[in-house]
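Next up: a single chain in structure tokens, the form predicted on its own.
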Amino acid sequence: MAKIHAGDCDFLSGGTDLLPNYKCGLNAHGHVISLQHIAELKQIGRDSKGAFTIGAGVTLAEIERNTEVPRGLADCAAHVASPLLRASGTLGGNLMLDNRCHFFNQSYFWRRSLGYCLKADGDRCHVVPQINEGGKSVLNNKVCVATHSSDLAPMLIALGAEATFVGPDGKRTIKLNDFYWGDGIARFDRKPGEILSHVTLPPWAFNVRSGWKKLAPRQSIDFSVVGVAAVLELDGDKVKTLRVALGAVDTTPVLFDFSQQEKRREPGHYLFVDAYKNMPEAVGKKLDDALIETIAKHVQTQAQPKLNVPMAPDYRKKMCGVLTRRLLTELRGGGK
């Protein structure tokens, strides 16, 4: 079917973010295929070579209740949207969620009135209306800055997830820190007809202690406007595995692994997250309050926050660190 609506047509399976963009003429396509009712897309567990999977047609209320599931994963999944959405929104939506931004996420009447944006009718960005470039000041009808919103994406990239696709040509598995672009509108690197099988989690991650913060308006129903996601192992009191993921800051999630083993691609702009530049040394040191904070100020002072989603950048910003902070004292103190 989708092979027959090449280019054309959009797979569903909870329906929370897509039905809605669709209502206001978001990018819409002329088909949409159900996935509700392919049953190995809703499979959690171990599967038979006893590696642990998350079926993508799982909904987030089942990863919330789930007790096999690493901590920071269920926790992340308790406080996305509300109770009624998370019965519905599925692990594939939520990390296939369209990048959001003011001049996007409004009516379609509302766009015409302004012009329209680059990520939706229109050939300029009015985020981020110029940008330099052979050192002059351009109009930026190219990039767009529109942020990634999805709270279960920098978690399981923190914790080293691999992301399943089944399209025409087969079946290929990718990290899923590759899997997104620095770009608000490609956004991912999904082949036509493929969908997402699901995601598989390494051995160690279960052998980590792991967390979430997220800052948004309001706890409940509201998109993170800072995301904060770490994997933390201690030999004795010294870092052995430090990973910091952030979400709601950029185009993309950022990670920071500070033994710097898992590096993706280049962030391919100026105006996105470079997260080892001056990266400071953390594996091998004792985790004491001088080294949070210093972890803390590094993750602060990388992020760039653009003013396309709720709450002023410069307190997105400062609140990165805030978060990092906190979380990293939290998993220090113990648990899992």
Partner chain sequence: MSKRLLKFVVNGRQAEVAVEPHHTLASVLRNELNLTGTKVGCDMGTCGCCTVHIDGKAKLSCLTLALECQGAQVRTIEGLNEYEMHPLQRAFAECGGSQCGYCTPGFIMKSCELLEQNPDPSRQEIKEALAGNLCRCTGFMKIYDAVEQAAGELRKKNTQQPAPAKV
Given for the second form:
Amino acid sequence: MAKIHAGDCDFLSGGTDLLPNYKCGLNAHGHVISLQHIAELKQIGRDSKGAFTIGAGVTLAEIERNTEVPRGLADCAAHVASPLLRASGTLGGNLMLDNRCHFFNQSYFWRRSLGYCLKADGDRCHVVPQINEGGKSVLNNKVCVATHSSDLAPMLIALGAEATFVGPDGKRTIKLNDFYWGDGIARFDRKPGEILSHVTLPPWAFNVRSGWKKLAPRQSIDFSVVGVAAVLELDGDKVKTLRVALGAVDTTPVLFDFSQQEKRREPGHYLFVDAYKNMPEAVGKKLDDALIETIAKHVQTQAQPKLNVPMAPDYRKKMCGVLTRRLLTELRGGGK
Amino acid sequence: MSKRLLKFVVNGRQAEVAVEPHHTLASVLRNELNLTGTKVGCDMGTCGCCTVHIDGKAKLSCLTLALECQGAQVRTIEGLNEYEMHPLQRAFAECGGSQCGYCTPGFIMKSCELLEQNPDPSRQEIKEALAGNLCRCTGFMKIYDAVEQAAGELRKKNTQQPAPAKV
Amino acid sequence: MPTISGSGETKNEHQLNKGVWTDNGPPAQAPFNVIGKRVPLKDAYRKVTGEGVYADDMKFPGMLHSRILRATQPHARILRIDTSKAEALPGVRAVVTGADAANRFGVLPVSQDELSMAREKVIYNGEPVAAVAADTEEIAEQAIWLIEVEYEPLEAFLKPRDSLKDVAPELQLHDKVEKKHPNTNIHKAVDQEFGDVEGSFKGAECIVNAEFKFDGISHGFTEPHAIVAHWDADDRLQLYTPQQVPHYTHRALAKVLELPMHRIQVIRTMVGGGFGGKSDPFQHEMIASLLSMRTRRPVKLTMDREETFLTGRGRHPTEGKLAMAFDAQGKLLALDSDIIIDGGAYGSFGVVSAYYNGVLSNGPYAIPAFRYHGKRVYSNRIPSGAMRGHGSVNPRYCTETLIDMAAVKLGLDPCDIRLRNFMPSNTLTPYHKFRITSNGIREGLAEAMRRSDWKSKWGKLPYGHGIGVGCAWYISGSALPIHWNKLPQSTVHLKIDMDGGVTVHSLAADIGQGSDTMLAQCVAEVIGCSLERVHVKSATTDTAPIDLGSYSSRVTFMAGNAARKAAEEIRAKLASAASKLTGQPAQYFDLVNEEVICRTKPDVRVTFMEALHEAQADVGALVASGSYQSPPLGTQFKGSNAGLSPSYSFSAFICELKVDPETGFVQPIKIWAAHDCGRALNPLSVEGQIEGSVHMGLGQALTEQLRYRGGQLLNGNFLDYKIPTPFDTPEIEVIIVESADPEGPFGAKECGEGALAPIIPAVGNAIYDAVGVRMFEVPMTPDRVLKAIEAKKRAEAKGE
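Show the same protein again, this time as the form predicted in complex with its partner chain rather than the form predicted on its own.
Let us now look at the entire complex, which starts with that chain.
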């Protein structure tokens, strides 16, 4: 069916992100294909080969209540939006969540008053109106910096998850971290007609400590304005594995793999910050307060939140450091 | 776009309605089936006024396409008041859990799901269950009172007369 | 001596304050039968079952749906409007524009500055420009965007200080502005000075001053605006509207539509929350009426959430510079305040707001010298208006913060300095002559201190953990009506026929606060019948006598008194009937619990129904009318009427909270809310009003703000406008203080608005106790709190 409507269809899972956007007339497609009744997408647990998979149609509420998934993931799911939204919202929907921007997530009336924006119906970005091109400041009609606001994406990326897609050309599996493109509009690497089937957690994800910290104006309902996911494996008091991923501070989740195992994709656009630049060495070192502070500072320095979701960017940037420090301290103590 | 036939069960009664594919469950309940007890407050999932049960689960009817309920069992606030008022309904009235009343059906439907899953919730568990519903009048205190009172009544009722065996 | 009760300690059985009530009715010592009982709201069962009918729930045969086209510019001349494409769209039945309604209206007779739809220019982004009635809402929505409007943008006034400037006439938003500043966009200026302000400051031991800033906030009622207008076959307009004030809408409709009032019936539907946001006559009421008159069909207009925000009338964005002077003992000597409030596009209640922002600072403390310079300005933003605690809330935050600062300077406990300055009961304020009757604020604060264990917490909690206090007062109904005339402010009609049902007719609007229940209680108490007999009809202007509606916290005091008076008349008739049946003198009869009993011979009694049927002989149904008019109050200077009320409520709140010093997040832990409502006619409702006020006040204190980008509202939805969720709302312990007002019905005063103001400074002062910073900007969002904490740290590091 997706083939028939190629290019003019959206897939609908929980609907908690797609429908509000449709109601605002945001990039609505002529056809919507519901994935609601595909049982295969709703599986969570070990597959026949013993790999732990979570189907794209599994609701956030189910992940929250699942006792097998890494604690950080359950905790992360439990803090998405509100209980009502988690009852409908799914893993797939959360990973495909459209990037958010206060110039974009508005009604038709509002956007018409503004003169529209790059991400919908318009030709310029109002968050970063000018960009530097060849040493000259020019009108930004290229780069959308809408914020990637998914919570599960940074958490699963920290956990090293892989995503499996099925589409007209068959099945493919990629690292979730390679899925996101770093552009507020193109967003991710999904081929036409393809759907996310499931994510797979690597075996090591079950042997590490994982955690999640979310910053939002209210303690329920809201999207994150900063999210910090961390995965920690200690060898005695020394770091064996340490991965931190930020949500809601850039156009994609931002992974900091202090274990230096995973290199980040090439920056997708002009504003992208290289999370690995000047990264402190952590593996083999004792995770004392000083190292935690160094790591937190690095994360904070690298984070480049934009003024396009609630709460000021400088404040959110600072909070990246505070939350990272707190989370790592908690994980060092064994987690919650 | 052409209408499709939606067949589902609403409050125990078979319903067949021709609906536009883009219409939400909230609009079909209210506009086609006249079940106006379900309210629309924010139309984007952030207030919980439109909460109904779909196959026993509390869901936001403003973010559910009607056609997704093909074959489903839907229960609305009107469905809780058959033969007698649901203890939650009485408790919300008696405890002052409803002032302007606009958020009330959503709160009751969400609370109802909670009590079906957890007959003796703590105040914290009630708070957690209702964290996606907004009330602008009560400050929530009397809503928690109402859920606690109803929970007590339901427990009493269930010990007095064991539920009839499911057919 | 006021009595204390409330949710914390006497959960189920309300304690009655016997012997204080010295009214003319039943003996003062008699226990009340209906008053003071925790009774469910009369309409609660309809609400919990979904049976209650709100405007958007209504359906009529042939009903059309309408949508409004709104201005996409904050300030612009309209060069051209072309509706032809919209009219040509199949399914469109009518299109109206500003050209179809020339008459201006507004809630206050002095500010008739609203048009049904913009005519020559638009003055805010979101102002109605045209509207369409069509077969379906979707067609109407499609059609409005086919209307072509050509604008010529004008300089927009988006900061209140810009509106103080002299500008060319075409840049003035309205023809009529403040006479003292004829070339500006100042809507109203108020200048008052009483007592020796300069001298008091000169001789003061302690002077505190600060500049404050408040973002605008919205009522956030859960029911979006919705109405149905029906120009019926009798050539009468039936308007179904969730109005707090049906009477003013009735008047405005008559003016705009050029119809005699009797050809319009305003029918109040259930109101899904108002809080002041449904108390103006509205453009959408005019628009739907115009469309219905054009098509002769019922027309429904339901707004989405964003339009509801754009319709506005929320609390004014406010900037204030205030100073207070104290003597060495902490006695308050003078208050000097200079306040600008941003009125947005229209006048609305703004003239009153301009006064209230000053004069309502004359309590709950005695102010020996008082100066106020207030300006309300027009701007190209969403219209501000009346919102719960109208005009008193923001200045209250300022004064309560300053008092706290003075306490610190003088080394006094913040509660003690307040106790030293509370005005007494039974007094007049020195200049405005506000008549204070009963006042239970001392008892309230003392009880809140006791329950919160204030003395062992204040100044003694660890860093990041604090406790703070805030006090307030509020009018119990504005003593002066908006329209000057000799009519009573409230009238209530009663009818009892042989079926034994008691019908109460009133136009007091039940907006969820429980006014129907209050009226029923007042009537049932006087005529000794059960509450079940009493049915309140308060929705339709055809049958209801005029009541000015639900604003300024007036309903319990005024409509309650009117109901009581009407019931006294019926009571006399039933007593004479009992006298006729038994031969005992009528004045010996008490009406209690469905019986009419002879006081001197308790065996001699008849049932309510026997007395009723005897009383009905020859006359049929018993009917009675009662009314209320405020007594003459106040004094004679320009503007001296503002703030006058027959009575005032008082409140004292304490808030305990935690501040995360690294993130700036504030987590309230518990609120103790003592409120003197005179008498709690229905403690369940009183607690509900206070708890709701605390919740709403916490929203303003911590999370709620209207954010703009230029003239565009950035957060007109319930995701981005941050109403506190259950997790953000702490436990609230209500302390009901009953001081028995001499004129209030059974001693009652207001409780729905005054309880909002004190929570905001209680939070601010608790933040100071927790982390040592003063918050001068509200809401106290985490980034603002953190900034203040960091500034303090920097200052300390510098050794300041």
